[in-house]
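Next up is one chain by itself, shown in structure tokens, the form predicted alone.
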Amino acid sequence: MTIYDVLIVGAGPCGLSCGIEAKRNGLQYAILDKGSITESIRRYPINMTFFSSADMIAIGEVPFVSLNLRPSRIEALKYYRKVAEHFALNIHIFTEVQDIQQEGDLFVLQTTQGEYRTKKVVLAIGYYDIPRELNIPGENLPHVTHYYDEPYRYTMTHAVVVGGANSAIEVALDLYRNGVHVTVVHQFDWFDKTAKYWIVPDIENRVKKEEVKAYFNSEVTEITEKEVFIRNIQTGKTDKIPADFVFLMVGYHPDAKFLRRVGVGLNGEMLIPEINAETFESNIPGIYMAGSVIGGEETAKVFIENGKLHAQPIMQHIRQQLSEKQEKVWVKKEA
């Protein structure tokens, strides 16, 4: 069984990033992924463009030249396809890792294609799989959902979006423009003020045009198969909406419960990951953390643009010391 310097879970930039890092330095590497390359990204809306402009999300000093300054999702996903291919990264594509565990100097990695060995592991895997719950009833019947992937099927229905951020906003625009009676809930008095600049305005004007009908201070607190009930925040009056759809945009988080059987510690109510910030290396000596999974709760704090940065000293710190390992069986062997 081949016995790695460094396994990396997650094939998203960030991942992406860690194994060209990898190879630089001239480690024997693998990226796992549960999905495809990206997956995140894939499963992204349709026509959704990045808030970054695409030099920003750019890897491994390969440029991304985009149409716009803004990529889109089908842009990103052809670039990282390219660069993976460019870089002829080793790649185990729908490879889930479902447990971590030492066994003296290495890592066994349980997976749904098998076991692997490594001296070292870095866990690249961001936080989109795992939506945010409300604890509702109802949040999990068949028309209610917590991704988006494109108008079209909800044409002449009535929709609701619980969320008042960037997703929110861009979902219940897009329904909007498509013929889709469009309400939007949310728990603050107005739109997240983080929300891309550039299409807050459009929202507002929708809203008090009453093109889109917002409930703001308000809570969901009931999903029925043809209704939404809220109650408002502040006074307690209850309402319902009609719904024949419900999108869930009120974000995702990471998988907290996998990164605590594998002994990562997670500091305070934002789940924020023990690391060494110069090294990224957590807790658990050899196990390092990449992109925006360090951020715990949060997600808003890491993106690719800085997410993507974390490999570079990963790596050397890595090589480092394996080098230093190496040495010291030498002299061992010599004395």
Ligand SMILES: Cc1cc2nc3c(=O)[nH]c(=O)nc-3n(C[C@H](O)[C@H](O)[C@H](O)COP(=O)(O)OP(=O)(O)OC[C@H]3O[C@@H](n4cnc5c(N)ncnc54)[C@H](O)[C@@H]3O)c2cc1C
Second form
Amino acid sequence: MTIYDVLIVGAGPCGLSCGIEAKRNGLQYAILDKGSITESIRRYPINMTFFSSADMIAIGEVPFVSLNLRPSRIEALKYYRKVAEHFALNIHIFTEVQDIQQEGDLFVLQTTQGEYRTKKVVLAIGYYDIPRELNIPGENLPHVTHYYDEPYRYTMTHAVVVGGANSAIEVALDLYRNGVHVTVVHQFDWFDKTAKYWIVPDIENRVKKEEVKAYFNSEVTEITEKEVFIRNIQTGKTDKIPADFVFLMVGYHPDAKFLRRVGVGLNGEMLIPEINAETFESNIPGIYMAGSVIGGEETAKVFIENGKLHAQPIMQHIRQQLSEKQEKVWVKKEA
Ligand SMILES: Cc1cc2nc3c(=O)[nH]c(=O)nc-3n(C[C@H](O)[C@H](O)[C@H](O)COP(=O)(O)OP(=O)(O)OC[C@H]3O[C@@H](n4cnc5c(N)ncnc54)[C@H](O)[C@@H]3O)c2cc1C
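Given the form predicted alone above, I would also like to look at the protein as it appears in the form predicted in complex with the ligand.
Now the complete complex, all chains and molecules, led by this one.
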């Protein structure tokens, strides 16, 4: 059985960056992903556009050429696949890591494709797999989702979009522009001030012209097959809204259950992993964290632009650690 120097869990943009740096540092590595390459981006809304310019989310110093200033999801999917091909990265797709145990100096990873052994591990698992739940009756009904694809299936229906940040605004506008009767429900008094500056005026005008209905300072209390029940947080007034489809665009968070099972310390309500700010090594020596997972619940804090930069310090630290260890072995042998 191969004993790797480092196994990288997650083939998102930050995991791929780690793979490139592992290769550049001459480490024996593999990248394991439970889905395809950049699985999270593959599951993003089909017609989404990044808020970053292409150069800002390029990795491995491979230029990212896009038709527009901000690339589309499809351009990003093609680009990251070309980068993986360019570096001939060792990626094991459809390999979900279910548990990580320590055995002497090694880590043993239990995966859906069998056991892997390695000296070091990097967790670049992102946050997009676990939606933030509202924990209300009806949240798991078939017409309710935390993920959006495209508008065409929903034309001529009534849709309720819950949330007020980027994803909720983009979903509401996309549905409205494709003939859907859209109602937005948001817990705060207006749309998120940090939302993309070029979409906010658009949704504000739609609401002012009542082309999109909106309930602010409101929370969803129950979802039934045909309606959404809401309550105004300030007045206590309740309402019900007709809904054929419900989009809960209220965010995501890292897989806390998996991280805790592995033994990674998560601080406070924001689930911020315990890491060394310079080396990104976690509270478990030999396990490192990279990319957006480091932001915990504050998913807007770490994204591709800054998460990709974790790769170099991590791989340099791993190489240094492994060579120091090797030296000790030689010195001992000499003695
Ligand atoms: C709609 C939207 C627009 C965005 N726009 C931008 C933007 O313009 N600019 C920007 O910088 N960021 C943007 N972001 C944020 C950015 O996409 C994420 O921060 C980025 O994907 C983080 O990369 P990552 O490699 O850390 O995580 P991900 O890309 O989420 O990759 C994690 C990978 O880990 C895999 N994985 C998870 N658990 C396991 C496991 N147990 N075993 C094996 N594999 C596992 C997943 O399948 C996934 O492929 C956007 C996000 C969204 C949702």
